[in-house]
Amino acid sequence: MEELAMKKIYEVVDEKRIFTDKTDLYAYGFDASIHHAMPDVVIKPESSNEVEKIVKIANEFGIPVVARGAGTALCGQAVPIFGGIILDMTGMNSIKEIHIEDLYCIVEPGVVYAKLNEAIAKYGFFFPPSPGSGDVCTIGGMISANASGMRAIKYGATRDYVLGLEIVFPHGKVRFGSKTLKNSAGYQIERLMVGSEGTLGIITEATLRISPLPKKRAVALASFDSVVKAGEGVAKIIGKGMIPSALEIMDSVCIQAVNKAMGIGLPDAEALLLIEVDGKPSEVRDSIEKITKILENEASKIEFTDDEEEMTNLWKGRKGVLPSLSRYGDDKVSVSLADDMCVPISKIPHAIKKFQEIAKKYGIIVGTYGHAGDGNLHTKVLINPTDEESWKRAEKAVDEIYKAVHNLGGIASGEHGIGITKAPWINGDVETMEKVKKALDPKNIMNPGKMEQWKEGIIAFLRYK
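Could you give me the structure of that single chain in the form predicted on its own?
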C-alpha cells in the first residue's frame, strides 16, 4: 500500500486500532472457508464516520476494501484475495434502539446474533433467522450473505427482516429503507445490499424487523432406513400443508460423525429428520400428531419431546455436524466445497440420490445434511487435504453436483453465499450484476474478485499446504 494512503489512514483512526504486524495479517487472512490470503492492513473502526473516511481514502488510491464480521463465512467472502484493507467491523457492536411496539430494532453491524436475541427476548421477541453460527456471527455478516438457517421454512431469511440500512459506498454514506413494516417508496436499495457480500458497499447500521417468540416448541425425531426415504418424507410433510418451524435432515455419515465426536447418542440409522413445531401448546400437540401420522409408513421410528434439555441436546448435535465431520475418518477432514445448494422441495430425494451416485463415482465421502424443509441441502466433502489427487477428484465431483442441482431447477446457494467457492455456478444474469457493481463501485475497490468477478477454479488461495 502507498505510504501516503497509510499516512491519511493514521490521521483518521487511532493507531491502536490499526494492525500491520504479520501475525495479525495472517490471522485475518482466514474465514471459515478453504481459502486464505494476506491483507496489507487491518483496521477496526468504531463509527460510520470512520468507515466513510477510510473508504474514501481507499477509493482515492484504488485500494481493495474487505469488510469482515466474525469470519464465519464458508465461501471466502472475507478473504482479501488482492490484499488491501480488512475492516474488522466487530468494534461497532451497539444495539442502538429497541422498539417493541413498532416491531423493529436498530443495530450496528458488529452485533452478534445471539446477543441481539438475548436482548429482545426480555420483551418476548426474537430475530428469527437462525444460522448455525448464531452464537458468534454478526448482523452485518448475516445481511451481507442473506443468512438464514433451520427456521427459514417458517420465518424466512435475513432479507425478510431488513427494513432499512445505512451504507458506505465509495462515493459516501447514505441511508435507504424505513422504520415502517411496509415500503413501496421507490428502489429498495437496502434489499439489493442483502446478499451482496460487501461487493457494493459496507453496512454500518441496520433497522431490523422483529417477531414475537412462540409460546411453545416441540421436536420430533424420525429415523429412516434410507436417506432417499427421508427426503420423500420431507416432501410428503410439506405436501400435506404442514409448515414446521424447522425440518432438518442428516445422513448416516453425519450421524456417525456427531456420535463419534460429541457422544450425543443419535439413533443408528441411514438418515434422520429433526422436525420442530412451534406456536400455542394446543397447536404444537396437534402438529406433532399430524406429522407422526404422515410419516408412519416412511419412518422406521418416530419419537418426540418438548423437554427443553432434550431439545437443546438434539439441536446441539445438528449444529455440531460441520465440525464433527472432520472426526469421521482418520486422515480425512471436512472441506466446504459443494455445501449449500438449494432445490425445489419435491426434488430433495432426487438430489440426494444423485449426490450419492457422484460420491461413489469419484471415490469420495460426502456427508449430506441441512434445512430440508426449504430445499436447502449441505454436502460436505471429506478428503485428505494434503493429497493433491483428492482435491482433483473432489473438484470434478463438485462440478457434477452443482450441474445436477441446476438440472433439478435449483441454485448454487441457499444461505452461505457465493464468494469464491461457488462462483463458477452462480445463477442469474452475470452481465446485469456486473453493471450494478460498476455503477456503485466504479473503481472496483469493494471486495473485488468475488461472486460474478471470479472467473477461475475454486481450488485457489487454499489455506491447506
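What you see is a predicted model; the values in this text were computed from it and never measured. Think of the rigid core as the biggest set of C-alphas that the two forms share within 1.5 Å after superposition. Numbering follows the first chain given and starts at 1. What changes on going to the form predicted together with another copy of the chain:
- If you fit the rigid core between the two forms, you'll see the Cα of M446 move by less than 2 angstroms.
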The other form holds:
Protein chains: 2
Amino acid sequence: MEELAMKKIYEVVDEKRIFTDKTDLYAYGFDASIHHAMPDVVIKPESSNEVEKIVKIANEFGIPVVARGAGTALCGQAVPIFGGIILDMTGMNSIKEIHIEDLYCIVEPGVVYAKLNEAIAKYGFFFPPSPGSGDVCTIGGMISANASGMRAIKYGATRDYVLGLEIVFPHGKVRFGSKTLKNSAGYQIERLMVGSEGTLGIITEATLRISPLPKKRAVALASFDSVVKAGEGVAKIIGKGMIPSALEIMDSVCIQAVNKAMGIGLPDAEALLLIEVDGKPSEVRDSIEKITKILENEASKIEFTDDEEEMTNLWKGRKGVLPSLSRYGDDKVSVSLADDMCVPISKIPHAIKKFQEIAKKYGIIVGTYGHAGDGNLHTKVLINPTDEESWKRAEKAVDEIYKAVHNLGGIASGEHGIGITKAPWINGDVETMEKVKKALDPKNIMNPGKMEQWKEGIIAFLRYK
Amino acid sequence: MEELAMKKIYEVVDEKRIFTDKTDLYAYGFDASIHHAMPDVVIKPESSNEVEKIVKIANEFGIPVVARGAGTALCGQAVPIFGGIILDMTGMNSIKEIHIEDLYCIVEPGVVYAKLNEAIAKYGFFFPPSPGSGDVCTIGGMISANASGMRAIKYGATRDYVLGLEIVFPHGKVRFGSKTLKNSAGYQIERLMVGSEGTLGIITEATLRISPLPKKRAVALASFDSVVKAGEGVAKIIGKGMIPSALEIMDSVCIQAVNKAMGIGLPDAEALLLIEVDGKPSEVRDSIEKITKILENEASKIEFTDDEEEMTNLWKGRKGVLPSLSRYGDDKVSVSLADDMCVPISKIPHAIKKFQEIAKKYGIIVGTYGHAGDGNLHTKVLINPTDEESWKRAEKAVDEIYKAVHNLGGIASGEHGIGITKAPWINGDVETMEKVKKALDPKNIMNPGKMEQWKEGIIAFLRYK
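Please supply the coordinates for the form predicted together with another copy of the chain, as a counterpart to the form predicted on its own shown previously.
Entire complex below, previous chain first.
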C-alpha cells in the first residue's frame, strides 16, 4: 500500500484502531474457510462517517477494502485475495433503535446475531433467520451472505427481513429502503446488497423487520430405514400444507459421527428427521398430530417432545454434526468444499443418494445433513488435509456433486455464499453481475478478486489454501 | 420510429400481433393513472425469444420499450413518455409449472393474479400478495411494482415471493434466482428487478414461492370515535405480538362515501378497523379472543364474524372505498395523486390527522383508508377535474402530504410505485439507481423518462395529464 494512503488513513482514524503487526495481519487473513491471504492493514472503524472517509481514500488510491464481521464465512468471502484494507466491523455493534409496535429495529453491522435476539426477546420478539454460527456471527455478515439457517422454511432468509440499509459505496454514503414493512418507492438496492458478499459496498447500518416469538415449540425425532423414505416424508409434509418451523435431515454418516463423538445415542437409522413445530399451544398440538399421521408409512419410528431439556439435547446432536464429522476418521478432517447446496425440496433423496455414489466412486467420505424443509443440504467431505492426492480427489468429487445439484434443478449455495470456494458453480449470469459491480465500484476496490473468480469459474481450492 | 426498425420488427413478429392503428395507440397510451402519452407501436409478444429479438432491435435503434400487463398502474408506470414500443405482455399468460411439494410455480408475466390463485387453490395453496386489482392485474406488473395489498402484514409483499426470474436486458436474455426457497449463490438481481418499474429489463418468466392456504378466516369490524384511538389500537395489537392476516382502516370520509354510494350501512364512526385473522380453526378462535380483549379500551364497538356472507359484505365495503369516493361530491372525482404512502405502523394516527389538516387548509377533500397493519395508507384527493385551480391546490396539498409522510419516517409508496406521479418523493439515492440503470440499459431504452423524472424531482401532474 502506498505510504501516502496510509498517512491519510492515520489522519482520519485513531491509530489505536489501526493494526499493521504481522501477527494481526496473519490472523485477519483467515475466515472459517480453507483460504488465506494477508491484508496490508486492519482497521476497526467506529462510525459510518469513518467508513466513508476510509473508502474515499481507498477509492482514490485503488486500495482493496474487505469488510469483515465475525469471520465465520465458510467460503473465503472475508479473505482479502489482493490484500489492502480489512475493515473489522465488530466495533460498530450498537443496537440503535427497537420499535416493537412498528416491527423493526435499527442496528449497526457489527451487532452479534444472538445479542440482537437477546435484546428483543424481552418484548416477546425475535429476528428469525437463525444461522448455525448465530452465537458469534454479525448482522452485517448475515446480510452479505443472505444467511438463514434452519427456520427459513417457515420464516424466510435474511433477505426477507432487510427493510433498509445505509451503505458506503465508493461514490459516497447513501440510504436505501425504509422503516416501513412495505416499499415500492424506488429501486430495492437494499435487497441487491443482500448476498453480494462485500463486492459492492460497505453496510454501515441496517433496519430489520422483527417477528413475534412463538409461544410454544415442540420437536419430533423420526427414524427412517432409507434416505429416500426420509426425503419422501419431507415432501409429503410440505405437500399437505404443513410448514414446520424447522425440518432437518441427517444421513447415516452424520448419525454415526455424532454418536461416536458426542455419545448422544441417536437412533441407529439410515436417516433421521428432526421436525420442529411452533406457534400457539393449540396449533402446536394440532401440527404434531398431523405430522405423525403423515409420516406413519414412511418413518420406522417417530417421537415428539416438548420437554425443554430433551429438545435441547436433540438440537445439540444436530448442531454437533459439523464438529463430530472431523472426529469420524482418525486421519481425516471435514472441510467445507461443497458445503451448502440447495435443491427443490422433493429432490433431497435424489441428491443424497447421488452424493453417496460420488463419495464411493472417489473413495472419500461425504456426510450429508441440513435443512431438508427448504432443500438446503450440507455436505462435508472428509479428507486427510496433509495429502495432496486427497485434496485432488475431493476436488473432482465436489465438481461432480455440484453438477448433480444443478441437474436436479438446484444451486450451489443456499445460505453460505459463493466466496472463493464455490466460484465455478455460481448461479445467475455473471456478465450482468459484473455490469452492476462496475457501475457501483468502477475501480474494483470492494472485495476484489471474488468477481474475477466467479467469472473465471475455476476451482480454487489449492490456489488459496 | 425509423422505418428500418419497423421493417425488422415485422421480420421477427407476426403482423397480427403488431398494432399501429391510431385508436389502438391512443388506448395503449393510458394506464390507470392521470397520464397519457402515445406509443409508436404496440406489440403483443408470445415468447421470451420474441421479446429478446424485439429488445435487440430496439436497442440497436435506440427505441423506447415499455412493458405493460393489465395497465392497472396508478402512477403512470406503463405510460410511454417518449413513445416507442409498448410490449403488451398479456399474451404470455401460461402457468408453466406448479410444484406444490417444492413450494413454487413458474409462470409467464402475463398470467393474471386471480388465475394463478385459481390454479393452485385446488391443491390448498395460494400466492399471498393480494393487490386490490387482483382480478385483472398480471404477475409481471406485480413484480415491477412490488405489489402487495392487504395481507402483507402477515405474508409480505411480492418481493418476498420472487425466487427466480428470466429477464431480457438490452445485453440479452438471462436467468437469476432459483427453484429453491433459499439462495446465496450470487447477486440477487431478481430482487433488484422487483419494484424497478420496467426501467431495467423485461421480465419474461417468474418462479414464485407459494404458501398453504389457511384453513379458516374470521373478520372483525371495530368502530372508534377517533382516528387516534383506531391507530393506537393497531399499534397495541402488533405490540402484543398479534399479526392479523389483514388490518384495514377507513376514516370518516371513506365511511360516509361507502354508505352513500353502496348503502352497505357501515357504522357511523370516526374510524373503522377491519381485522382479519386466519390459520387453523383453534388459532383463529384464540386470535379473536385476544384481539377483542386488546381493543376493549380503544374501540367503541367490536364484532367478529366467520360467516362467509357477512365477511364478503364487509370486504365489499372496504373494496368499494375507491369507486365510492368518486361519487362523494357531485362535481368531484377521486384522483390518484398521493395514493399509497407508507409510514411506521405507530405513526398512522399522526399521518391521518395531518392529512385532514392539510385537506382543510387547501379546501379540498381527502379520504384516507388502507392497510393500517403495515402502515400503508391510501389517500384520495377529491377534485373537480375540469378546474385548473382545483388541480393546482391539489398539487400543493399533495406536496405537503408527502412532506408530512417523510417527517413521520415514512415513504411515498408502499405498493403502487413511483411512476410519473410520485417522482419528487422517491425514496433512496437516485444517483445510485441511475448508475445501476446505466449499467444495465446504457442506451436508456427501458421505460425511459421515468428515471429522468425521479432525478428532476418535479411534480408532473399537469405535464402528462
